[in-house]
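As structure tokens, one chain now follows by itself in the form predicted together with the partner chain.
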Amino acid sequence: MEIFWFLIIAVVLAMFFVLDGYDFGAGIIHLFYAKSEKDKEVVAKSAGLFWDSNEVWLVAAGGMLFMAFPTFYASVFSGFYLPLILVLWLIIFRAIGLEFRSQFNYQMWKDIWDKSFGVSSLLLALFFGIALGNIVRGVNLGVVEQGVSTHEAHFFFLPLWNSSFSPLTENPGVIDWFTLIIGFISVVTLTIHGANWIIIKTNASINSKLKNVIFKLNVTLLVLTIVSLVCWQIVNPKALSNFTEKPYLLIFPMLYLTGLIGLFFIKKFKKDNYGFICSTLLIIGGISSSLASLFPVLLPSINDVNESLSIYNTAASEYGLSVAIGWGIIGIILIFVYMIVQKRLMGGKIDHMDYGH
């Protein structure tokens, strides 16, 4: 039952990086390359059109997690209490940069609303990224000080950083030069996404050059994903060992790399969606191998003394889980069906979409 939930849980939020990525993507793109007004505005609608279903996928999460592993919730909800509410903040300047800025025919307000949409698209991608460092690398539950805890063994506060920026000393931060790493990894993989959902859902005159710079920021991928693999090993030796006992989850890393390697040939793609599927195997295949590279851990412990937490010690009951299957399912069948509905009717380019159009 356990299992059954934290896979609908990693469906769903893989379902919210793959959907809420690209229009991330889109806004890292708006900041950097769109440089005319016709591409900036057609950029931002390509995001602004869809961002707020997207983030229904991260509420969804959210409430399942509350649900099905009420102990975990609590305990990072209230652990990463700053940088999630500072991810609040950004979700609210990107929605209103995103709504505001073709609200008035007005440069200066424009630009304002434009660097709004941009910046914070930049910023989050590197805290969801920094977020992944920070759940594969673990932290200090129960807040052990000299081998005793201070607290509840499922609880920890983490600043945002510490002055070592050290992913290996007992209290590390938020951020630090692992959890950056994979920050690093989290903007470039949503940045070539939102390049390719703009190269598939409008006309604008950068489309071409995206190409360019897919190709470009795979190669600064690659490197980056090897670095991030060898630092994982020095910050976690344990951390493959998933991998190694029980080989079938290969499979999720070999997503990954089937992205990687696909995005290489970016340039002969005969149809804009290849592109787009490659960058979703990166983020699902990132992902997964995240999370399966724990399992069936949510949250390393990184003392001694308090053990991790995993789908089990934070579960709710057995009751409230199989009872949640019931309407789960009838759920998740109703928003596929919305899924296609809206595909059909909203396919297509958006150019020329609008009001009553």
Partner chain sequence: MEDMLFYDRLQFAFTITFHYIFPQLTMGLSLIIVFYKGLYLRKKLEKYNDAAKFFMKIFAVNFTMGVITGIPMEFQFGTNWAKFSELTGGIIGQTLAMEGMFSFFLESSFLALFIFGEKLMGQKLHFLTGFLVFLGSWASGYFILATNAWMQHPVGYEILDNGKFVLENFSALFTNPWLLPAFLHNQMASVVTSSFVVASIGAFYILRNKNIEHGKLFLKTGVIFGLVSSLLVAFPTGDWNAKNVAKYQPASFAAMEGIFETEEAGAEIVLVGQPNMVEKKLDNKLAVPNILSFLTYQDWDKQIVGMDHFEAEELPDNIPALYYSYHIMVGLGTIFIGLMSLSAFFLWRKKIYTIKPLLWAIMFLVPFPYIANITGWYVAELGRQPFLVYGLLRTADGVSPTVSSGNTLFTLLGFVALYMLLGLLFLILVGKTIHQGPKHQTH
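Residue numbers count along the first chain shown, from 1. The structure displayed is predicted, hence computed values, not measured ones. Rigid core: the largest C-alpha set superposing within 1.5 Å between the two forms. First, how it differs from the form predicted alone.
- Here residue 63 does not count as shifted, since its C-alpha moves by less than 2 Å between these two forms after the core is aligned.
- Core-aligned CA deviation for residue 10 between these two forms: less than 2 Å.
- Annotation for residue 331: C-alpha shift of 2 angstroms or more between these two forms, rigid core superposed.
Structure of the form predicted alone, please, following the form predicted together with the partner chain?
There are no partners or other molecules in what follows, just the one chain.
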């Protein structure tokens, strides 16, 4: 039952990052590449028409996590309190940036909310990547000092950073050189994904330029991926042991590699949705590979005193997990119906659709 709920939550999280990921990417493109008012409006529209339904997947993932793995939920939401509050504020300012920019036809007003949308999207992509970096790096569970656990085995609390800025210390911070590398990978990946979305959904004047941007960013992503794998081995020499012990898990890195290679041919694709499929494979492959490398662990412990949090020692009771199946299936069906209806109503190019007026 624990494995079942782990897989369901993993799928829901992947759906969130695929769907809301292109909103983050659109915001980054909006910040750096949309110069004319017409392009700014249509790029904002490509995210604005979809962001509210896409974030339903994040709410669903949080609810399922609370239901299925309450100890992990409590540990993570207290330990990562500071970055989670920052993420909450960034989500708020991204949303109001989209909703407010067209309420008044004054350039200063539009510029303020354009920056709110773009900067919030950039920082959200960065912080979600940093969060993934913290998960794969591990934390000091129980706040062990000199071999003695000073708190409960599942408790931890991280500052935003420590003075050494290193992931190899006894008490690392949320931000260090390793988690920043993962954060940069997230920013580049979601920017590529957002650019592909804009190409599919709009007739913006920057679309032809975006294919060159995607190609250059993909080169950067390849370099960052290689660097991150080397650094991951430094931080955790056993990081890839799951893949050697269970070779069938290699299918997940292959998804990532397929998307990465495919995007080098972005300029030759005859259909725009091929690029979007490749960037979707990047996201799904990256998330699934990270989870597969840890399984069944959810949050590694970097000390030898307290064991890592896994799907088995943080799960709710068997009865609770089984009862939740019925409600969970109903909820997922409703989310899928909501998504399908919206995507059909918003099918095709969105340049002339109304939003924010």
